Every structure is written in C-alpha cells, then in structure tokens.
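The data below hold one chain only, encoded as structure tokens and taken in the form predicted on its own.
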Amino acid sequence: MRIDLHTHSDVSDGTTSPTQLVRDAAAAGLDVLGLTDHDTARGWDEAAAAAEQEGVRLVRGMELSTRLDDGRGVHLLAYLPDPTSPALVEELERVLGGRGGRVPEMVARLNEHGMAITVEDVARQAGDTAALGRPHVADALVAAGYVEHRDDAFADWLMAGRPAYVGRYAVPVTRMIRLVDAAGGAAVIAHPWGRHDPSTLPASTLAELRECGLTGIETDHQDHTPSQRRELRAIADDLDLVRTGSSDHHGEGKRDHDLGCHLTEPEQLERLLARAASAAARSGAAVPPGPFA
C-alpha cells in the first residue's frame, strides 16, 4: 500500500484542484492520499468525491500555522479533526486573516525594490484560494518575470530575514495540539527539521509536545537529509510517536516534491487513525465522513 499523507491543492498554495490532485495521485500509484491544505478544510468535499471515483482512499487533514515560544514557526499537520469545532474555527479565522492581511505590506516592500507588482496581481494568481499568502505573491513575481520560480521568490525575497518578509499571527503550538485533540483529530509535526536547525526541535522538545497530545512527526520528507530521516525515526520510536512520510506536493508550486516521493508505512497509518478515533471518542467531536472515519 502506497500512502502519501501531506499534499496541497489550489485551495491553499498548490497549483492543481482537489479533483486533479486526486487524479494525479491515482496516476502515481497511490492508494491513500492525505489532503492537507494550509489552515482550511475547504477542499475536503471535492477531494472526497474524486477519491471515490478514482479508488483512492482520502485522509482529510490540514497543515496549521503555529509557533514555538521563541516565535519561530512550526507547521502542524492535523488529521481528521472536526472542521466545525468552534475553538478551532476561531483560531483558523485569525490565521487566515493574518495570511491575507500582510500581502499589501509585502507588495509595498517589493515595490520599493523596483518590482512593480500590485495586490491585484497577487489576487489574480491566488484565484479562489481560501489561504491567500506568500506563495501567491511569489507567483505574481514569476508572472511578472522578476524570478524564475516560486522557490526563487522565497529564497531571495519572501522568507524570514529577506527584504519583503512580513510576520503574521500563528497559534502557539501547544495550544494548537490541544485544539486538534479536542476537535477529535491527531496532530503531527510537519518536516520538523526541514526549515530549522535540528536544535530548534530536539528530542526533548518533541517529548514535551507529546505530553501536550502530539501524535507523531513527519520523519520522511524531501527537506530532510537521509541521516536526519534515520535520526527522526529513532526519536519517534523512542517517544512512541507515529512516523509519517510524505511528499508535501504542491503541483508546480514546489520543486522536487513529486507525489509519493516519500511514503507512510501502513502500520503507522493505522496508529494515526486509531489516535484520531480515540480523540474523537473522548471529545465527542463529529468525525469527518469517509473510509477512514
């Protein structure tokens, strides 16, 4: 069984619709697909309909914007939460507002550096996305010919410390883990060492997050080196955390993250689903429909 638990559609910052993403997953030989758009569940229904047609089993998820106590960002994958949970909805609305709210300032900073794009240019690139943000600013820069690819826009202009970076609201990671658990879901740290030095999220911090209700860590990811993957697997096993592997696929929006380039083992998926079922039973949260509900 081929299982990829971390992908994005154009509901957030991917470049294909939920339907096309599922079709692409089937063509890539995937049996199970996790749809984890940023801070939204809006693509779930469309993806579920396509999954039924294509014979792909769908795991509904989101990739949530959180932060450590020192302010550094951490992405949290939430699998099978109740998307109508009031506390979760409230925080997601704040996060999404922060995503879109910083676009004018980013555009203004880029204008100061001679890049003549507008907020309207960004909106055209974003289309009907639920999660407007930096990737769409990057796409506007690509469309205007200032950079070759979205990755280049981030590396040169939009990442933290770069000239057009603007901060935004993110939920403390410990609070978000508890919110996901209360919504009947299972929380997994996404690419823990992919954006940070391993000292940012050492085993001791992961152990503390486990005590808050963390279910697992994404050990196998393209942004981890082979040695980091081995070390993260060992940490997960020592802490009795679920190990996931995923592509973090964004369509044409991210290089070298092809569907299925990293996979989750079937027994690890079963552990993840069991943790979500246990959280739902404790909280009484509504379980998302589908083959894994």
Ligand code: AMP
Contents of the next structure:
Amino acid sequence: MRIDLHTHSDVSDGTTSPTQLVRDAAAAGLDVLGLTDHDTARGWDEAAAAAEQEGVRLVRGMELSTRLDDGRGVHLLAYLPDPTSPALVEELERVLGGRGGRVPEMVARLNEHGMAITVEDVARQAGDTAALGRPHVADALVAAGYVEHRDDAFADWLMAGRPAYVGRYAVPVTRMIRLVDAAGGAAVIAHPWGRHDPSTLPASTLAELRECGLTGIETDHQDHTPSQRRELRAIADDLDLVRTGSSDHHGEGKRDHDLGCHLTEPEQLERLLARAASAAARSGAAVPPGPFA
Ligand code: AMP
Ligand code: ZN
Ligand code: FE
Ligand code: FE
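Having displayed the form predicted on its own, please output the structure of the form predicted in complex with the named molecule.
Now the full complex is given, and it begins with the chain already shown.
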C-alpha cells in the first residue's frame, strides 16, 4: 500500500486543485492520500468527491502554523480533527488573518529593493486561496520576471532572515497539540528538522510534546538528509511516536517534492488512525470520516 500523508492543493499554496491533486495521486500509484493544506479544511469536500471517483483513500488533514516559545515556527499536521471545533476555528481565523495582514509590509520591502510588485499582483497569484502565504508573493516575483522560481524567491528574499521576511501570528505548539486532541484529531510534527537546525526540536523537546498529546513525527521528508531520517526514525521508535513519511507535494510550486517521494508504512498509518479514533471517542467531537470508512 502506497501512503503519502502530506500534500497541498491550491486551496493553500499548492498549484493544483484538490480534484487534480487526487487525480495526480491516482496516476502516481498512491492508495492513500493525505490532503493537508495550510490552516484550512476548505479543500476536503472537493478532494473527497474526487477520491471516491478515483478509488483513492483520503485522509483529511491540515498543516497548522504553530511556534515554539522563542518564536521559531513549527508546522503541525493535524489528521481527522473536527474542523468546526470552536477553539480550533477561533485560532485558525487569527492565523489566516495574520497571513493576509503581512502582505502589504512584504510588498513594501520588495518595492524598497527595486521590485515593483503590488498587493494586487499578489492577490491575483493567490486567486481564491483560503491561506495566503509567502509562496503567492514569490509567484508575483516570478510573474514579474524578478526571479525564476518560487524557491529562488525564498532563498533571496522571503526566508526568515532575508530582507522581505515578515513574521506572522502562530499558535504555541503545545496549545495547538491540545486543541487538535480536543477536536478529536491526531497531531504529527511536520518535517521537524526540515528548515531548522536539529537543535530546534531535539529528542528532549519531542518527548515533552508527546506528554502534551503529540502522536507522531514526520521522519521521512525531502528536507531531511538520509542520516537525519534514520536518526528521527530512531527517536520516534524510542519515544513510541508514530513515524510518517510524505512528499509535502505543492504541485509545480516546490521542486523535488513529487507525490509519493516518501511514504508512510501501513502499520504506522494504522497507529495514527487508532490514536485519532481514541481522541475522537474521548472528545465526542464531530470528526470527519477516515480513509477506510
Ligand atoms: P508561509 O505559509 O507564508 O509562512 O510560507 C511557508 C510556505 O512556503 C511553506 O509551507 C512552503 O510551502 C513554502 N516555503 C517555505 N520556505 C521555503 C523555501 N525555503 N523554499 C521554498 N518554499 C518554501
Ligand atoms: Zn506550503
Ligand atoms: Fe511545512
Ligand atoms: Fe507542507
């Protein structure tokens, strides 16, 4: 069974519609697909209809914007939470507001550096996305010919520490893990060492997050080196955390993240689903159907 649990559609910053993403997943030979758009569940229904048609099993998820106490960002995958859980909805609305709110400042900084793009250019690239982000600013830079690819826009301008980087609201990761659990879902840290030094999320911190209710860590991800993947798998096994592997596919928006480039083992998915089912039973939340319902 081929299982890819972390992908994005154009409901956030992927470049394909949820329907096309599911079709691409079927063509890539995936049996199980996780749709995990940033901070929104808006793509779930469309993806579910396409999954039914294509014979793909859909895992409804989101990738949530959270942070450590020192402000560094952590992406938290939430699988099968009740997307109408009031506390979760309230935080997501703040996060989504912060996503859009920083765009004028980013545009102003790019203007200062001689790149004549406008907030409207960014909005045009974003289309009717639910989760406006730096990738859409990057797309505006590509469209105007200032950089060749999204990745180059990040490297030169948009990454933390670069001239046009502007921070935004994110939820403390410990709080978000508890909110996901209370919404009947299972939380998995996305690419824990992906864009940070491993010291940002060492085994000791992962152990603390497990005490808050963390279910697993995404060990197998393109942004980890092979030796980091091995090390993270060992940490997961040691801490009795579920191990996942995924592509973090963004359509054409991210190089080297093809669907299925990393996979989750079936027994790890089973453990993940069991954890979500027990959170759902404890919370009584109105959780969505799982992939084998
Ligand atoms: P934002 O959601 O606005 O904070 O932007 C973060 C998103 O941009 C991530 O989820 C990735 O899709 C993408 N991203 C972040 N860093 C990079 C990078 N260095 N190169 C390419 N894409 C990136
Ligand atoms: Zn993204
Ligand atoms: Fe991420
Ligand atoms: Fe992602």
